[in-house]
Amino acid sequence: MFDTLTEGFKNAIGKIRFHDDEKSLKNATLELKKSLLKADVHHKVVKDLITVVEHDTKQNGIGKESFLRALQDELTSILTVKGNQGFVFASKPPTVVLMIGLQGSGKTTTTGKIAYFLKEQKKKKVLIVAADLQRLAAVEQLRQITAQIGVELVADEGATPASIVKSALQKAEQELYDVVLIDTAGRLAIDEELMDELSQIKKIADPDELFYVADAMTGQDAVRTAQTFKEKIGITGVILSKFDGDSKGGVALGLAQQVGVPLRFIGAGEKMPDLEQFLPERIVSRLMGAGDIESLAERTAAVIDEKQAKRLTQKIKKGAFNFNDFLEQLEQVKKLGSMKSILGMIPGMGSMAKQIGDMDLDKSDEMKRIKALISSMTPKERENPDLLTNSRKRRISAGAGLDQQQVNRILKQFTNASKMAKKLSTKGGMKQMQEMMGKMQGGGFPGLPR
């Protein structure tokens, strides 16, 4: 998501060469400068940062090392904005949130996404309100999105959007729910009808917070509409929805200073755990090329229960781990998002994750031989990979429709795999693994403080 952004700081930065050049850092400021214009940041904020980059590289000696602190210091400040950042909850519980902004924004998609990152990694007791009665399928989708996450929803389309508002946040009371998600009705332009319904929907509402939800792929549109909606109903927070599809993402890093309120998340992917906090340290980590490891880490916590990864390393010690434990895993894996989403958080490996584009485990075609593999084992074999003679794997090749040597690769992967687990679940395997980590935390920037 940041893949341009990042390019241009790693060329500005290789335009200084000495130490104390002032022509170099005239050079380097310029290329920043037409990095960020074409990434798409708001020309005051470009103006603005540069002028603070130059200043503080000139006062602590022109180097590499001090214009990217710098640089830097100036993004983190650029987007660090009063207010809450990431998801705050009220002191006391149901914490309410109002979803505003503009149809077609994927605000409906957003507040399923909320409630999957509120549940999953939060652990928190989410309530769902169907509240946008205009657009003909968003009570529809709202019904599909709730029953795949697991959350309860409050519909009612014979009722007005006040009405299900109010009997929704009595049931919130009642049955102790942590939070509650109003996904309001949007327009395809802003006007009194729906400004009025908001104003309405506000006041019964009583919301801890408002999020406007705005679409990335409309670049300083979404400001322009942000700095609206803030003027005449208020808000707290802005989501910046279909970010993987913004490719110069720049919008981000100066919508908060414009608008003057946090940009709260960002969507990553189209699945539900697409959603990441947007934390401006976190944020400027990957900025530098140095990934997000803690975002990584809290979500990769949120999915994998504790004591199934205990009782999985013990299997994989005795080498008894099987296509039964290798299936699961998958399942676990897909919880985490697109692998576009992952790897972006991963030191060193944004360049694989724009390569890589939007492959969905479920339906590369990998995947679906796997799992037609597996499918077509007997309980046994499944349980004990050594059971697999040829005979077997002939009748295995033909209930799953591949031929001889797709299987053979397949089972080929899985014991490499269970191999690798095996070595990895030793100490001196974890070892190595975080010397790894710690070497690709290091691909950022030369020179840059960590």
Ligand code: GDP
Contents of the next structure:
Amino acid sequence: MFDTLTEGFKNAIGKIRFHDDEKSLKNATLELKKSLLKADVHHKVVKDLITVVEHDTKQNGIGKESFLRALQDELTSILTVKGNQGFVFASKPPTVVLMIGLQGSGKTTTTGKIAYFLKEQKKKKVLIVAADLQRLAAVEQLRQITAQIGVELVADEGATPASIVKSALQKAEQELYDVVLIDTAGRLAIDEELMDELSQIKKIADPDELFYVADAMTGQDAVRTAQTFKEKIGITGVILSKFDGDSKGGVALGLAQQVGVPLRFIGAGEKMPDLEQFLPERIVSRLMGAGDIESLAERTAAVIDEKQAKRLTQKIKKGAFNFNDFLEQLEQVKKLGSMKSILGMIPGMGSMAKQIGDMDLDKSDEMKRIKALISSMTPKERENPDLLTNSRKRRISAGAGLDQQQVNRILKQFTNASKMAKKLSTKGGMKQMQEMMGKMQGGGFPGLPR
Ligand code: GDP
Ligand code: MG
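Right, the form predicted alone is done, so what does the form predicted together with the ligand look like?
What follows is the entire complex, opening with the chain shown before.
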């Protein structure tokens, strides 16, 4: 996500050669400046940042570590803006959130993502309101999203935005919803009519939060538009969408520094789980190339049912892992979101995430083959992989439309997966895994104490 910046930081720190070497500090700050500008950070922000980093590094004695510390502290301080962090619930439910922004910025998708996050991770009762009545397709889009994530929708193509918001709020009061998310219409550019409509909705909804959704790909434009929305309507948080694209990352710094409203979430993918809370320390850790194991752990915890996981572990230990469990596992992995956004959270894997692009597990040919294979098995065979004799394998491969070789390969994968799982489920195996992760974490910057 922040590859350009992370690369630049690495190069900059690499320029520092000896302790107390002023010349190498100059080289390092020049390199830093270059990479910040390249990543689309506003030149004023760059200038201030460089000045502070240079000053602090000198004060603590020039060296790789002091430079890194200074940079890390300054980035954290820029990204830490006064205001709420992550999602904050109102003291009296429901928490009402107005989603605003330009057309195509990702409001509707992000509305769905936040609802999914609140439902799955915070176990909240969420109501979505379709207040974008400019385009009929917008309501249909929300119908599909809410059906997919199992969240209630208030929609009425014949209503006005104001009336639909009113009735939705009544419903939320009566039926004790925790959160109401209001998706509004956007325009390609800012115009008076839109601002009037939004002001009116704001008056009626009296929202606890106004989230401005900014398309990260639009760079400095996103900053300017955010400023206008802030002046005309008022915003309490910014959400950066499409961070999985070619966004250079610098826009996050610009938004924080220039708009002065805290970033609350980052959207990095088209799927519902592809949303992360924007917590400055975590983001800076990722900026420094150290990954973000905490976010990954949170996402995993929300998706993986603990009871189910325990039952599975027992099975694995006994060597009773079967094809049904295998399918179940694949389904769970899918819920984690896109491969790209997951890899981005693992230390040292950021650049790999860039390379693999948007690999969609669900649509991959291999996934289709595995599903076809397992559905061609009888229930008994699914439960007991040992039953698979050659004649049964021939029947299954014919049924699944696969050749013998493909079938053997997938079965071998399955055997390896269950062997590996068995190994990991023992105490020693877990330790090995942890050591491996520890080494990966250490793969960030040299000399950075952890
Ligand atoms: P709205 O007009 O502001 O409601 O924008 P939409 O939510 O309809 O999004 C516009 C397009 O951007 C859709 O095709 C979305 O799938 C896509 N989109 C939204 N958020 C993201 C994101 O984080 N990553 C990517 N790759 N696409 C996104
Ligand atoms: Mg929309």
